[in-house]
Amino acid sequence: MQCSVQWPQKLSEPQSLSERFPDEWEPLLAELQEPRYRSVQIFRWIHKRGLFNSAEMTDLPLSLREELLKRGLSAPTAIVGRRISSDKTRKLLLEMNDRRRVETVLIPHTSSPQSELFSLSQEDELDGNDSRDSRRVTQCLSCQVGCAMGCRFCASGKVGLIRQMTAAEIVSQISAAQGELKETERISAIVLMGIGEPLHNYGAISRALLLLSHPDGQAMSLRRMTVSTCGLVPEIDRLAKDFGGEVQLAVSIHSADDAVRSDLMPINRKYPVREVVEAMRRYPTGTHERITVEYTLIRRINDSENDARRLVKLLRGVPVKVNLIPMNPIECTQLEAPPEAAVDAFYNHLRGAGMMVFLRRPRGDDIAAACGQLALGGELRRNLA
């Protein structure tokens, strides 16, 4: 694996003050006749402390604080609702400045690896930490208001794409969530698996990843961030080139058969499943790391023993770990999870073929926060208008 991240050749332009890097603050500070070191001070207030109110940036001169307020520095999102699941998963409803809303989910780690989003990462192995530490929380971020991909088993696709989110709006979901954590908790991993297709908003998510990993901000390791995709092949290659494999990759497969996958996921008509798998082969991974394959099990659609055999053959030779996810119920569809016996048979076939496979039990499904359920859970129906 490459150890250094190459700065993307053409980073998207900042859409607001709050998503500027320190060097991008310097022209404005020069205009205001302020010293360059103020850029790092401002950046730390926003991205390390999660504070957007310039009036509280006490190490800045009053004149600069007032000017930042005039220039429109403000929090990109605000919490307007929250729900807590019986399994302690928390879903936050966030409103942006244009009154559009998205959801983000906080998933506490448990003692059961079958309940986690991912298995123990290479970084956890190297530093001796257990990813199932109960103090750790994985945050699931949204990256679009709605989604254009139209996957049949996902509520976000039922909404359609309303607009892209900015990098500031993506990152501010973490700032908003910090105040919801218990004193002993900390966000240890980020997964871009909320509302929207991350690679369809590549400019914003690449800037967001770099903001989160910046040493003067959250300083989160890129290896603790996962980007999920339904299979946008050029953007998978671009992510590999820009980040050298440091960012974890998760790919939604859901069927090894092109006809079935195209019916479930319209994007397969543009990027057939074998092209997606070849992009996965090209994606750089470390010695102990694997690409996550998401496979939603749907009754009488992709849950047969023959489907399992095809999946094993398709993924042969690719370093993967498979997350089997029995279909979570969503509105506006008759798709449903297979009976438990069929789920177990599928799981056992993959295990018997020597694959690393995890059967994911629902987390937060009683508050519509589980995989595939975001976007149509009551609060976001206004987005359909």
The other form holds:
Amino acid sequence: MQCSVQWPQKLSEPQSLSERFPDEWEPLLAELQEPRYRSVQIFRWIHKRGLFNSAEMTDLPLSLREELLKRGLSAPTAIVGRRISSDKTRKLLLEMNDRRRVETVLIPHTSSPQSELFSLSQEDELDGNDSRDSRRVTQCLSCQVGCAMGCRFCASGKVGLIRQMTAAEIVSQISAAQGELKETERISAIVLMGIGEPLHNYGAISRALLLLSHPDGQAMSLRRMTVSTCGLVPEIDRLAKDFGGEVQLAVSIHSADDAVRSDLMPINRKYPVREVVEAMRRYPTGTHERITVEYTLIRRINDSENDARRLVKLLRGVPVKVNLIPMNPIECTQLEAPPEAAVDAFYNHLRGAGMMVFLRRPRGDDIAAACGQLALGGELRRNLA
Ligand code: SAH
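Let's see the other form, the form predicted together with S-adenosyl-L-homocysteine, since the form predicted alone is already up.
Complete assembly follows, chain above in first position.
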């Protein structure tokens, strides 16, 4: 497949050794009088095998291994906690070098299409015929410690933005998780739907996506990577320009009404919902691809028949699939999911209007791993205490 990715115009400077691309290793290798091909060797150790300890990089000369250690090459994250849900969703608590913590979630695919985070049809097409031997796992990644967006229904932002994550920290969530997989499992897709607003950390996430797609690294197709945003319009356009629509876009809409949406999501005051939808129209999706619309259903806030009607009108003519997510409970808010009948009525209205719509059952809600429940491993409680 021809890749139409344009290298992002101004790819941010690498923040650490472990997030360098092979060509970014070359000046250092020249300084150390090492041949150029070492750049690919080092890159493969880190990004293909997920190994950061240079002492174990057996095809490098000892002097270079020592130099890398001296210059601080080390794993950006370490697993400090694990929880497994009754539905097999797994949540990992990761600690970074400054002891800040974030969570990542592993979601094994099941045979029920209703419980998928994404419709698998697209993935099956991408996958060929090996799906019977190996179990595919979608990994939900965090991209910030906390979040600045302040959406009322989301636990992740309750502490505000503590700091950005680096590209190395973002991709190392995958190497950390790979050690946890069963032999038959593999990570087949990633979604930036964990803690944080990916488009508010554009430099790091764009580098992370490119690192993951690098042929000497995970070589994961950009089409298996989803960026979920609350609607930062200029950055949606930037993502479109830099990645030519190869990266899947998901947009959290939650209401077609500006007053309701602004109340739920302060970012709507800056980028009203119609502007967000215009950016979605501009986003270059392939002929068979759709932009995901996320709609968290909240009792008495955005769950009426009228809300459904307005959503249909708002999205008319935009190639979307709608994921309806009944609100997952979080601490410190009265907001809750509508009764089942209201959820069904909303779903049926969209279906009746000819929309592609999926009702998402919560995955991992018994271990607080469902949408909007991810927190900072105690940090939330500490900060609110
Ligand atoms: N910042 C990104 C990704 C974060 S969360 C974004 O806004 O899209 C991924 C999805 O979970 C978003 O659609 C978010 O709105 C939704 N979400 C947040 N809290 C939730 C909750 N308590 N219940 C259900 N969905 C929630």
